[in-house]
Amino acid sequence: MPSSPTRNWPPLPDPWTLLAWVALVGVGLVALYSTTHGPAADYLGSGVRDNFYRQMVWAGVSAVGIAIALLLPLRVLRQLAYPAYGVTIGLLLLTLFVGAEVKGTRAWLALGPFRLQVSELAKVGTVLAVAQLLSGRHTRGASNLNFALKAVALIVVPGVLVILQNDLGTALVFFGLVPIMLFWAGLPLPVIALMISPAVAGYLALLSVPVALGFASLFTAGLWWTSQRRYVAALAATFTGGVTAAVSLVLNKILQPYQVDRLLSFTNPGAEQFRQGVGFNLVQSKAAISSGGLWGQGFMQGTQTQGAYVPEQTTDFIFSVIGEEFGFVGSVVTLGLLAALLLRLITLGSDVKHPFGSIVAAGAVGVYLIHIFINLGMVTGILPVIGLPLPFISYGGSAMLAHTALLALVLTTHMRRDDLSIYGY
């Protein structure tokens, strides 16, 4: 009797990724419905009681872009890179004149009866098109200087464009995603190192110039031990006392007392300077979550949540909700979600060999990390309220779209990562 002819079945995603995903943006809607569905809807206006409706039409139409992301050939999302870079690029110019201003900032495109935040969606273009540019034929990644620093060219273009939208804690994601995708792409740790120390040395003299001075005075004998080149040595010092000395000038000379009173309110909120002015967000997001205990107050329960204390409980201080309803366990089981996710993604992008796929899986890690760990130090009151959203979980339809974006751009480089050869070196 002749064999049965082997059945070739197609590729599959990973299913572990999508529940993930699926389970997070649950995560966010129950939290969403309680803070507009409760009796703190009776302080909401009309437009933020429908948030929870319409961040269940972002989540449908994001899983329908994931379908249809999982059907495009690599060969396409390859030369789609710099198009798409290109044209979020003119979108971000575009939004600083004729952009919606909200709250002081200039980031959206008004699109008939939506409004789409294009820094978001920028994110996107950027991880793919420095992907493409650290994968190409002739290069060995981030090892050729001239190529990382045309890597850290895109990078820098589309953050430099949201600062001028006045939009700090987006176009930091930016600039946070030049270590990490470099560092993926092969870039020495010591240069890494010494590209996030500005960062370092900025935080601390936010908290102490002097504590900030001491780590500029470590780190750059550190370097000069384990590197013996004195113009490492001096970069260091440049680029710790430099930023130092910068922060202290700002506070000090150029920033006005309310613009001062907004970067340090996050060291102690609860002073009397801070507590009814813009400490007042921290005080009340962190009695919210220390009131939740272990098991939380209950769904729509919340004391804090439903009198409405907490501003902005749906976007950037939608994990107090949880924290408060949900107590501990609930925290940590969102937490525990996030990390699965981001170490599912860090193993997606291991298994695909060739660097495009690795490197888009970099920047999608890079994007949540940065999103998750400045989220979750605003509502903590470990750093400045600089405004950004938890990924998957706040209210936001440019957010979700991206993020989802980023996720199907992994999930379809690791399940056709067979035909990355094909179009190789």
The other form holds:
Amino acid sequence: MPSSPTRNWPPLPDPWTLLAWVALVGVGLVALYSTTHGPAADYLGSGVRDNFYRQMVWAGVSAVGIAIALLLPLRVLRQLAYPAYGVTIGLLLLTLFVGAEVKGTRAWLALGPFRLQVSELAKVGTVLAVAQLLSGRHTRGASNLNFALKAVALIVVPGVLVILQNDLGTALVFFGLVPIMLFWAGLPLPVIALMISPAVAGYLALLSVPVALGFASLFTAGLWWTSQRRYVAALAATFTGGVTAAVSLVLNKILQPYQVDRLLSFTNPGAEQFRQGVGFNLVQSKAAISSGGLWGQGFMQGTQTQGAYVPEQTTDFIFSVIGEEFGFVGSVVTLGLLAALLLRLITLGSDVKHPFGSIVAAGAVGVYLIHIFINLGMVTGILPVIGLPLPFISYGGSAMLAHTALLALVLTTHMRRDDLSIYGY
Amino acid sequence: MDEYEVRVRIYAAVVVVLFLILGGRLAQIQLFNGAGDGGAAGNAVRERPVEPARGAIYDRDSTLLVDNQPTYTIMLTPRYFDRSKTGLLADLMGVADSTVTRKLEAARAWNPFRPSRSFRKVSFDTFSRVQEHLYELPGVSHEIELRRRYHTAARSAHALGYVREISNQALAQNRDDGYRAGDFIGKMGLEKAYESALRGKRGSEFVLVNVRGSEIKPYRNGQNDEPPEGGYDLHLALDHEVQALAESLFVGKRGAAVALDPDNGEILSFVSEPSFDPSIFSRSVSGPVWDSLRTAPTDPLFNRAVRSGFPPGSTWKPFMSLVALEEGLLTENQRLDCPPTYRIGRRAFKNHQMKDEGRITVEKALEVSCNTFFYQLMDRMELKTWHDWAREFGFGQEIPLDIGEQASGLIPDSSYYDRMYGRWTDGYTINLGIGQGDMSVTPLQLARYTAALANKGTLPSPHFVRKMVHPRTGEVRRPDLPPAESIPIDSSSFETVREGMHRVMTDGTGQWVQIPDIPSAGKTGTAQNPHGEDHSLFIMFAPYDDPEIAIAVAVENAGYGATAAAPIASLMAEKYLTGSIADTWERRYWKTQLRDSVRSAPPKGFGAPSDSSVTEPPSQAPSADPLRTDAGARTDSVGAAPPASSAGRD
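Having looked at the form predicted alone, could you now put up the form predicted in complex with the partner chain?
Every component of the complex follows; first up is the chain already shown.
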């Protein structure tokens, strides 16, 4: 690593980010230890104990990954952006044909003893590629419609491939990245609002069609009032009202009743028709979190956790373990660590004056934010059950590696931000 | 602030807002229980009742009669059973794999989701082995139940009663008392009467269960557990050796025997035969077994000692003598005729075998059991006088007792005869003078009356339980007994009657059943009845001077009082007083006779539904047929030599 004394940047990554990473991985390992070495382990199958050590190995691998990423010059990173994107798209395609299917999702590539969830890596490739595109020599961010559309295409292609893998949760991450990255890259705010509005309207339509329609009217009126342009208002009405109509149509006419139950059960998972079926996860997860109270039941003492009541309690529902055994205090500490990391990453991104660095940071924060909000929203029952892991905490090597890689990218661009000349397009 | 800066802040603000939403939701769920699902405690913590040990029952010498035996059951829940563990379970249980498979199939056929009691009554060793491996045996659970265990040869079925699983109906009535389905409850006798003392208090263990319902570990290391509180032990007045002897002598007979301590009313022995083995209820009673108990024509569940009414026959004569003496109808040394027949109007009432004893005193009348002597007394006595004195002696009413239901027996008054017969004359009531006709008494009433004869005028309160002892604290509770009642008759009259009864044992119908070397007093009774063979009755107390035991025995359809009831009573008294049976030829003869030969004849019209009147409430028991009282009563007398005399000559 060439380190010239003339350089005035400290050759060190941001310590707070590293600290938050270590703390979050630690929280995840504690929760994982509780479920794999507590009383629950006795009947979860003999392999469950190994999951803890496997995750330790993944954490170690991820740490090494951070170190490697920090050694890479930014130039190399930028040059690798498109090839990396291309490789991940290729792997996604490969997975569609030769992937291993787990619980109905064909998202894993078997590499000897390891199984790699390619869609996780695709997030990294996509973030890199979009950053590279929008920080190109001839772009002025996403305010240039041409580049904005290209960026959307870069994100949507892997998103569609992931949908084909039947992994709705990860696909949502890609689609959620679209407004976030474009917002950061400078797309006008009303357009961003337009892009987000269908998601809000759709969510509200699941809860109550009249409320969704109310939101649609307010939103349309608001955009029309701020933009004073009729076509914007028309788009707003189409996006929000249209999505509301579409959602109620899909719910009532297209989807099978069991699919509707899956979507809607989160509103009342304890209902008689749900609690032993589609609502089971949620009832048990909420019961677990609720039983934590203020201080929690104590490490390896959670009655729900050690009774293995919550399915997927090491992966998507791992927060139920934290909530039950460490209570509201533990939950808030975890939440605080996540929020602190995200806010710190935003600060790091804004410190990098070059668009590449800041867009990578915004993309990483976007990926984390979507994961965190959907995961915790699901675990606490304010969102439908959508399978997404909690970054750094849930058991799962690919996600750990991918999320850490994103972090490492932000760290390295921030550390070497002076290598990126504002004029160095 | 440039536009870029604004976007950074908006982004940060969005992050903060979304995290606040999540934090608020967590606060709602964790601090205010907004999940609204009752939380995890109702889900993962299961309260497991810990049954208290039901109180044990001891006899008067603190010999253990009844206690509890844990029975271990291994249960299978097929839905959760891991088939790959079949071999392991079979090894632990010490059975073949195929046995486990078969049990599993049977359980599945019943209900795949609920635990089936697949291996009942396994040994403690087997149970412990399986219990140690429960954690690797999903779908396998266990149950420990305490069942009643009976220790002595004496069944004492009607005294002890039995416990059974509570019925749904009883459960609905007793829910407030904390009974649950599957609990055992006393159904008869002492088990029923002392249910609240014996039962104890249920404890609780809280355990964590996993999503499959298997238990993981104690909840909070058992901090919340409540240990069960055992029930009180009952210490009875029963003598199990006398009881066992009496039961063995009753073989093949129907009837009852009650022995009291005349000083305090303690029940020394309490027999009702036929009976049943209370230990069969320690297992789950199969339908056929229960039905056969319930519908047997001999009605083994029926408590004859307190619920069947017998005409007392000549055992009534001491009562008549006492009343006549007290009412001034007779004095101690006054002689009355004892002719072969006594006429009332056109009807003749006869002595047994038409004996003529000449002019005799009341003592002699008791000794020879002269019917005509007592017909005269009854003829001179108002029915009301007779009735009031009979009630004074505790007849015609339920008497104090610490278990169960009783029959009151029948002591008629004039309104009874008005109601039954419309017009009636002295001929209808004259048989009451010799304990026949429209009257009945229960064996328990008869025993209490015998106790009063023994102690010269005090009717004690019969009771089984001397004390209840708390197994842990040693606290002693004594039952509240109603006070003894005293009979307002001069004790000199009692002396006279007792002397007559003593002569029964030395020179009269009881001479063949004397207790070797212990003077006693008694009175035989041979009660005619519309149900076939005569009922055999005997009352007795001993030792004569300071009685320690008063016994009444009634054997249905077994003939003379002297040949069935008397030897039973005498052997019981001897056993109680000496602890053994003297090895004399008379005693050997009676034991052999009673065990091998003396039997209750089948009741008349055996099996017909109308024929169980002896075992029905006494209002129906005595004959309602006036011709019945007309036929005259044959009672036993000295002349009616019991088979014993001929046997003696052999």
